[in-house]
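Presented as structure tokens, the chain that follows is alone, the form predicted alone.
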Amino acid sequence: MSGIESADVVVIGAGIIGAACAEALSAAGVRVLVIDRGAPAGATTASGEGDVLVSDKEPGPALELAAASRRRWPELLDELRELLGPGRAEIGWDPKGGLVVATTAEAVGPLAALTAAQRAAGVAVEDLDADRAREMEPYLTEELTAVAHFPDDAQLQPVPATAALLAALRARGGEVHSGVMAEGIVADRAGAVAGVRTGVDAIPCRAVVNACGPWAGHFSETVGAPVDVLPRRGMVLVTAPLPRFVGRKVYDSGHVDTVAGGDAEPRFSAVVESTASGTVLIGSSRQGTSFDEGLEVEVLRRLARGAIGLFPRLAGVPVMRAYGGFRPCTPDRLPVIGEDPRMPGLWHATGHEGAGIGLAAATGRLLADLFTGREPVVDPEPFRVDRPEVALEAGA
């Protein structure tokens, strides 16, 4: 592939992972080239909501990555217009907070064990009674047993807020390119990464960062290291505008369950957010460990149903659309993050499945961390990549 001269890191994958690490890579002085088969923000990051989220996390290495995160976000978001300029570097931050809902007496006890456990962990909650939650959503439904207001949960829009990485890396003398597929690694005599495979061509580099997102799986596989992540779908309906009807991302308290359930089994929970336009987001459904793009008219239903149930004033609003992606899905349900010990030089940034957008902030800082070896933002072990949940053998 003429005209790509080699880099210290490539990277492959332009969705919003991908691009924070770059970024975090070319921050820290490192030479970084971007590669995608498609667009930049083209496949899992242009069908993203944009959270940025603290509250749907249980305690433990997953709601520390997104704690750090969140943290993250606004100051990554200052260094950015630094460096761009205020116009280049605007990716609709909205720290406008959220709530969670019970609707039945058997919810109230897991929502409060929860708020509570969260709390113990330094998460910012404050329980509200009907009441007060109405004077914040005043359309929210009569039949609340119990809300959570989560000050911290914020959102963004996911397509700028890559393109402003993306501009960062080149603004530092990084490159990125589109419809380049990543067929292979050059690995040198001792087995570790000398290149990456374009075709006929290779380009030269030390590292490669395997940001595939769903397609990480058959990556790793495809150079000899796999790793265990699948594609996960999710849908979502886009109603007509309604502006100010809702004005925080608001969600059932089943929805935690579904976001750290283990299964393959279609899972649902009612989540509702409006967007800048005023249109109204409705979640969320998670489906299938497969690149099954066919659209099934019971989901739309059970999101259409669910979300009617947190705010009944939605019943007959025109659905202007629906769409869908897949994300990328471990195991264990927790990213995959670090240089892979069966090849040096690779690294995986992966495995985030609906929170990507979210936590791609302190994956980059994270992985930067770890490549330049400097104190990490977060503890490692938990993300590790030969983990027993995540690797697997070569061939099986």
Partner chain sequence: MRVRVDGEERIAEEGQTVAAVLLAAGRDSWRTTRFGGRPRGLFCGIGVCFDCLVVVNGVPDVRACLRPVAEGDDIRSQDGAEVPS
Second form
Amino acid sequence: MSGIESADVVVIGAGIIGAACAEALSAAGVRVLVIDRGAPAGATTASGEGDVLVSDKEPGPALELAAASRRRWPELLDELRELLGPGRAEIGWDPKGGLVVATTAEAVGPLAALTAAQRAAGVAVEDLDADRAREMEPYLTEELTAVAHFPDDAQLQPVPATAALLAALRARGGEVHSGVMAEGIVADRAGAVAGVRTGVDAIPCRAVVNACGPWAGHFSETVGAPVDVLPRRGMVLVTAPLPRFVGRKVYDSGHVDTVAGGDAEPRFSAVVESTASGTVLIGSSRQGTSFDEGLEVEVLRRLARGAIGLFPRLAGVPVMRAYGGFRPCTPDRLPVIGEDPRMPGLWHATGHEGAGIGLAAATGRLLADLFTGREPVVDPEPFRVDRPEVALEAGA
Amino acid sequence: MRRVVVVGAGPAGTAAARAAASFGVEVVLIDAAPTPGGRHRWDARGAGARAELPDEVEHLPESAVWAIEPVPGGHRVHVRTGPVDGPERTGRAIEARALVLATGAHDRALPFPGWDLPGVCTAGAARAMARDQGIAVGERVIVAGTGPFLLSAAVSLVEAGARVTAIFEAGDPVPGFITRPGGALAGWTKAGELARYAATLARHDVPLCRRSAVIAAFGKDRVEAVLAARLDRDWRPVPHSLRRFEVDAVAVGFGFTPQLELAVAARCDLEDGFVAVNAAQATSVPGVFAAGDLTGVGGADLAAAEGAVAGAAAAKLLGARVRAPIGAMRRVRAGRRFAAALAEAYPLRPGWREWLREDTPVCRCEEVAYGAFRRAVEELDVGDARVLELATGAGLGLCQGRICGRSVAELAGLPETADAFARRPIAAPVRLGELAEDVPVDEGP
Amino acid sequence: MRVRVDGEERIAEEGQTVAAVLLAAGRDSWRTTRFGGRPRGLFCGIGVCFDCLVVVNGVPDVRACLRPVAEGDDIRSQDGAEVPS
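Having seen the form predicted alone, can you show the form predicted together with the partner chain?
Okay, now the whole complex, with that chain kicking things off.
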């Protein structure tokens, strides 16, 4: 691995979380090297829809991190533009808002409970009547029983966003190396991180950030400090391009349960939104706890039905693609962000499940805050590595 | 699940279906077209006879296979039957112990300025339109690209009444390679076929210009003229060699791209961009066989021979008493020599990239211009096809990279470009309403 | 058989594809692209390029090169991307 001499910090994983951590560390003056066994943004990041949501997080630490990240993204975007110049920090930022929709009488109560909780936690929510909702989204079903508008929900394009974050890192003298597999950690006599083993070579460094996403559990086990992060699969359908069809992220009120459910059983809810090119993305599903890539037509069928339930006119639209991504999932549904007390110098930033794109900005900031000893952007306690829900015993 | 499902009713698929049926197993043959025969019909005279199917084969015409799933003991094939892309198609899921994939290949088109103008089409399109529909795509047509298929396209055009101004062959195959007695093609029927094409073209004064290509097309709402150039060894245009031709159509073809999506969905191993098979046409996945252009492009005779071997092997897998198809296996070996010689004689050279200009669309669906594409590739350290698509927009459109995938992957410097864009779990578009339907599952005998 | 092409009645033959009917009617393009508004017609001829999309009986995104024409078909040019009715 000629060319890689050393770094203060080696970030393992060039997805959006790794890129955000690297960017934030480099902004604090830390010399960072990012390595990835594949290509930047090539795995979980490439199969994300780019949601930056505050509507679907339960009040508490998850919502606090989401709200901090929602505040942080526009600031970060300004900083990237300043650093990189116009045109090189285009990440498709779109504060388009979200609609959460109930279509049955039974769903009205749970939706009201959700909006009340979000409102109490300081999230902007507007209750809409059916006419107003259909004014905002003309193709929406007429079978509406309740609709809530979350104006602060936003979207960005994950791959360009990752590219911009890594470009900022490079602009500050950091490096990104693709196709480099991290095989282990070199520890010093006291058991602290002294480098990263990459097969033929080792890169000296004083800290390592495990940003391996769904593979973070596997990596942590390899280095003897296991955290409980498992892959959960989410499938997305992509339609043929349409003229302006849906302006916001629109999802049925059962979605929050789908995201929150932790078991291996498949869960579904209807999530519909457009992309800049005019295609409509249809989610969402959560299933499994392994890296099984097989296509299941039944999953696609459930997604199709849910989307038609929200937007009946979609029934005639061709589906041209289905893709699945693996999302890093923890038992308590909260990310793991911080230093591992079992191995000084080993940091983790993973476990964001399907929300990593949105949570990346605050995750990077929080990790850099903790690393440099600054006042943390949110309370780090709920995300700490040694909480009993995620820290596993080595060799267990 | 004692059944063979064959996907694709070209020479390979029909031969596979016929062979499997001859050993007494149940066969379902699924194809997009209303009649069997396949889309290329390399050898016009043989196509009719090949396409006849015995009664024992259940032929599902006008049927799109849009997904396959593994199930215990075999595969489940998801089919929509009815008018192409119509919402009134009916759905069915067919289970099979053995699956023979014979999905063929389509023309490869390289991008060049003006290739998106109406009147520019693939050699295969010109040929199919002429032969199957009796319509010439233009009155004055230039045929350009590389490979012997260009001759066949030109002949079809001439026979449909077009004036073929010239054939521009970008390569420079060794003279006599095809017809040389005792060479790679000894005894192979292709030689005679090509000699017939050459005679027809000579009769119609169609010149064949080697080491030449159409490097730009012009016109307002359709092609009105093209620029042709002599090429150097690497296919870079030779300075001062440009000539302008007034034409109303251009048919281009640079070899073929196998339609890999079902094979990739079944997780078959690939080799050099084609499906890897053994002597029995078995892929790396138990119960899945492949035949025809999917395994290497060598024409209808090779495809039919591979199909016969695959059909026999599939029947054997089902427990039928099968005689080894020794004759077909011998024809496969001879045909593979021809295919290898063909691939070697007509390689693509990287100089085609120099035909591109800043505003040349590299992705036709999403209208991604070469300049913007290149800048996006430079921005991000693009390392795989999915990231390339998301970073540039190329390959994200309705064709899902079928047309541009290999070319943009090459332009971006991705490794293994032949199959970089072949991951398409939804192998043919279905409407959301069709997808939402419950369909009957036919488990078979 | 009788069909309509952009409102005009035409005679088509059994076994013809919609693309053949359009070409025989002298049309070389029947779709515009959604960004540049560029004309498109037949390209690959075998259903893989999706350039020849056309509206048949009110349904957009039909591949003209593959679709056999049927008695009474109402064939209409496609304007970029269209939402099916």
